[in-house]
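The chain below stands alone and is given as structure tokens, in the form predicted alone.
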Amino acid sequence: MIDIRISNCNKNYGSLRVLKDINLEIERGEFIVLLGPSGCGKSTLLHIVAGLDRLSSGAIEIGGRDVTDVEPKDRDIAMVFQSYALYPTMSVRSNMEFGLRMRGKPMAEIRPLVEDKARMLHIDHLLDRRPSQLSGGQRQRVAIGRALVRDPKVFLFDEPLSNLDAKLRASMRTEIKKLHQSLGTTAIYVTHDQLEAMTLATRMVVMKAGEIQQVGKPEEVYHRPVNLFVADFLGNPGMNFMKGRLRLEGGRVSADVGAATIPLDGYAFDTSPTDGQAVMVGLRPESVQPSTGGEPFALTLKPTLIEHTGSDNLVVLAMGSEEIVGKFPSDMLPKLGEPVAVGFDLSRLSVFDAQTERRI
């Protein structure tokens, strides 16, 4: 069942088009992550769903009801902000109770509800403290708890973890994922952090310059990006790109990349390839590893730089006039300048038209 429908959504600020013909359907219980660089329009889209900003044209439906012109308080949504937005003079308990009190809910119902959600978020021992007495992670839990007690149709998260340090962010990510699995409420989550998007999303929506580039499950978007932007934006380090030209010969397709010829026999083309077509061949670093001797394609390359990350080594390899990055196991450390046999996992290859930048 479709819980949120965004139809032909446009947002302009004067002559500046911030959102361009956005269409998106979100099923009940999905955890949708809007991902993209700063300024791509993801937060604007979230604010429009929340009713905090108005559409220039288009429509928003929540639960089958047109809410395009409905006030935020009447949309049955709850929002968690990056800045926590807690009342500093109120206790944690009062912060969590406030929205329900404003809606006229009896205190006899509010108190057990707040205590139940506080226990769920492991902040029940903090109910009598004020926000200034809490850590960043605890404040964010309170902000999430305040949204939870509302029992809304939709949760909206606007970069809620960006103010936390890396370790705390990882911990909160896990908590939010567990929370969604337990509640099953529809959620839209905005972030520019790829790891958050990959770990939290049931589906990702990758945006650029006010337009949706790709919608899909995290593994699908990561392994089968529809264009060069998505391929380059996802992954740390990013995908390797090699300029080349397709060769069609004897019913077989290959790509000439510098002095190397990469066979594309197993590649599933989305469009028909043409002989001599200029392409960008993409392969992620984890698909470039020390050769075991059994790969269908391997090259001997010279390492020019090694970065130790603990669990593995990122090795920069000279490939003609270009460089590519491989991911080597931590116990396999090549020597700089000494040739090493490198295997390529061609099952994870992506090929893009050099002119349109679309996957082919």
Second form
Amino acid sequence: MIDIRISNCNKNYGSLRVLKDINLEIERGEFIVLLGPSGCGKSTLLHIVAGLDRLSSGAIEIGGRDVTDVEPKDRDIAMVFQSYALYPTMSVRSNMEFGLRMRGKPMAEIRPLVEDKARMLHIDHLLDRRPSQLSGGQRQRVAIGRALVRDPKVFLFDEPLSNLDAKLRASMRTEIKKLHQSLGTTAIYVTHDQLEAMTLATRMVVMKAGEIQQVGKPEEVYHRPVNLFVADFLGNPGMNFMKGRLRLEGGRVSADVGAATIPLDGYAFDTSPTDGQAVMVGLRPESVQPSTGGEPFALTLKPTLIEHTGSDNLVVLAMGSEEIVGKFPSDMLPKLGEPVAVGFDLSRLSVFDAQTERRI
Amino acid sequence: MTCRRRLAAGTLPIREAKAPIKRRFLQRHVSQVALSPSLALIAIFLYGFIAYTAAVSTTNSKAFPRFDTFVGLEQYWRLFHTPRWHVAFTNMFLFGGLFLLVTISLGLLIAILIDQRIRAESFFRSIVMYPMAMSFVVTGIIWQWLLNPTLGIEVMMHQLGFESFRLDWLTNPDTVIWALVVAAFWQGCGLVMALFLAGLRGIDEDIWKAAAVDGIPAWRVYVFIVIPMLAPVFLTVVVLLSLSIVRAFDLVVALTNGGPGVSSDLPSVFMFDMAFRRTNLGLSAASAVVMLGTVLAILIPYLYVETRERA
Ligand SMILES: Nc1ncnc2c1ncn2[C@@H]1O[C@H](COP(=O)(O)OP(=O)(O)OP(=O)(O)O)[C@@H](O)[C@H]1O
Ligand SMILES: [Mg+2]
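Return the structure block for the form predicted together with its partner chain; the form predicted alone was the one displayed.
What follows is the entire complex, opening with the chain shown before.
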């Protein structure tokens, strides 16, 4: 069942087109993550769903109802902000109660509700404090609690964890995931942290300059990016790209990337390849591994730089005039300048047209 | 990083130890040395003369200070038995209270109106701020003309056909205080508005968005969330305005000259009058000390709150 439908949505600030013809359908219970570089319009899109910004053209439906011209308070949504946006002059309890009181809910119902949600978020001992007396993580819990008590149809999150330190961010991420699993409420979550996007999303939406690039399950977007931008944006370290040309010989396709010829027999082409087509062949670092001898495709390459990350070694390998990065296990430490046999997992290849930058 | 910081910290004492003793003293106390002339001036011309005034207030000085006429606290006794002082002192609180109330409430209201992202915002802001550029003397004269029954607003209203319109604030002892309030408000409103507007603009946009999602009507957001958040601005505004109330001298001299009679007298006018026209320096000094006491009564709690908040 479709819970949110965004159709042909445009947003302009004067002549600046911030959102360009966005179309998106969100099923009930999904956890959608909007991901993209800074300034690509993620927050704008979220604000439009919330009703905090008017769209220039297009329509928004929530729960089968056209809400394009409906006030935020009547859209049955709740929102969590990056800056927490707690009311600083009120206690935690009042912060959580205020929205419900404004809706005329009797106090007798509000009290137990607030206490229940506070217990769920482990902030029940903080109810009588002011926001200024809380830590960042506690404030964000309160902000989430304020959204929870409203029991909305849709949760909207705008980079809720980006003000927290790395460790706290990881634990809050897990909690948000658990929360979503137990409540099953539809959620839209904006972030520019890939790890958050990959772990939280049931489907993720990658945006660039006001346009949706790809919508899909995290692993699908990660392994089958539809264009160079998405391929390059996801992953850390980024995907390796090798410039080359396609060669069609006797019904077999391969990519000549200068230093090597990569067979593309197993590659599922989206469009039919042509001989001599200029392409970019992409392979993620984790698909470039020390050879065990069993791979169908292996090369002997010289390491030029090694970075230790703790869990693995990032090995920069010279390949003709270009360099590619391999992610080696931490116990595999090649020597600088001494050629090593490197196996390529060709089932993870992505091939893009060099001109259109689209996956082929 | 920590290593580098430790190194940087370590170089300082070493270099200092090498410097000759004289230079070391200068290095350590450079700020005190630089400030000492102004500190000395402040000590003499501010605190010195406060003490001097307090001393004069215990004498029976007439036109010139004379310390051979020590009378103890008699001048204070006389001060509090002078009806004109009572008028002036009461006026200060009446004028002050009304001025604070009117200026703060209207200043805040104007700031809130301008904060609604209106068109031509800077135009309106300038209009409200312009009077601030004028001295109290000019303000006083402008309003003297405006409120003059044979020149100003009253004549204009008569010409417009409102024959029964009367505006006799300046000549009526019961309402003359309002003339002071209006003129002072006209001048002080800009500053108050600017302070409140800056406070309003400083409030996180997301608070407004959260309130919109929560369905809280704008006036309630102002009353329950935004205005309480402006508490520090209120404190600053009250202190600034209070000090200008105590200092208000030129405005009264230019607008009403204390009249009709002594009905719009303020302590500062009283003090000036006693010192320079009635040659009663002792009494004047006593009134100055009482005014200082009043200012301190306002300032000390403020400083207390400010420093406690910082700590
Ligand atoms: N009120 C506004 N007036 C004009 N331009 C705006 C306004 N608000 C946003 N923009 C522009 O719209 C674009 C998208 O902004 P938005 O806040 O949606 O980006 P974002 O994807 O959320 O970025 P970030 O990750 O930095 O939060 C930006 O280029 C921004 O400059
Ligand atoms: Mg944003």
